[in-house]
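In structure tokens, one chain follows: the form predicted on its own.
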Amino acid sequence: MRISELSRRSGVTVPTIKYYLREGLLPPGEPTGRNQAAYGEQHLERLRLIRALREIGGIGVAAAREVLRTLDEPPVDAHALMAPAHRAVIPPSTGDPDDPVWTDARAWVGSWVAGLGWHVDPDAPALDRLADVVVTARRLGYTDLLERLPRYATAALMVAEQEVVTATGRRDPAAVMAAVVVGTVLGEALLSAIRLLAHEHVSATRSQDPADLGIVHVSGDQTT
């Protein structure tokens, strides 16, 4: 197909497609003439993946390039796919390794995860991100959030068991890597959206009974 057809079918503008070609996110098409090329279904699939990474996952061009490079040359072992996939989609930690407050939180997070009995790489980027959350929660005085960590862990484990089984069930390493990356990106967005909907549902349900929220209504000389 010509680039105009590729644009129409993918929903990506021609200038953006050309930008992705220049940046190496999209492989070049087959030359058909001067300044012209033909593109196939693999280009369409790649564009759809790029859109998911960029628009849904909010991943930058450099990170998306690394994801796609790993997809093109995936590790053989299914478990080994997790590390590059997570490193690609997890935002860099904002913690300062020289800050004793952050290093204390990082050590606490490592001990907490180890206490769960989870098999996690000590250098997993998610540990640093969790340490960032712990530091921020402590500074803001939201330590009650940290008290709910065991419940978060239980819920996360249930979700992870389903996602990992689905992703690693594929035989082709490239398909496994794609499932891990896309599943992580879309799953994060999916879980966040459902969580917000659940917040609204629980809030609306509880607000039907003011006593549940500890609300006191004042009407005239009477207080209820």
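Switching from the form predicted on its own: structure of the form predicted together with the DNA?
A single chain, with no partners or molecules, comes next.
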């Protein structure tokens, strides 16, 4: 297919497709002449993946390129594949490695995770991110958040278990890789959205008189 059809079927404008080609997110089409190229279904698939990473994952173009590059070259194992996806999803740490407040929190996080018995790369970016959160929570006086860490761990383990199993359960290695990346990004968005809905639900349920709040059951009558 030509670029206009690719654009139509993907919903991505032609200039944007050209931009992705320039940036190396999308491989060039098969040249069929001096200034013509043919694109296949894999280009369409790739474009859909790019949009998912960008729109659902909130991942930047540069980070998406890294993730896609990893998908294109066969990684040794699931971890080698996981790392770029994690790096892409986690915002860069704001912690100052020279600040003892941060390094203390970082060390505490490391030992806490170790205490869970979890097997984790000690340089995992998620540990830095966790340290950022811990520092911020302390700074704002929300230390009770830290006491609830075990429950977060249990909940996280619960979804991660499923995610890893279904991803690695695929036959084709390429499909496993894609499932890990996609699962990381979609799972994050999914869990985040459902958590907010749960907030509403719990808050409404615990209120003395939920009717006062103007909140109504999704399947119930509408308020006007």
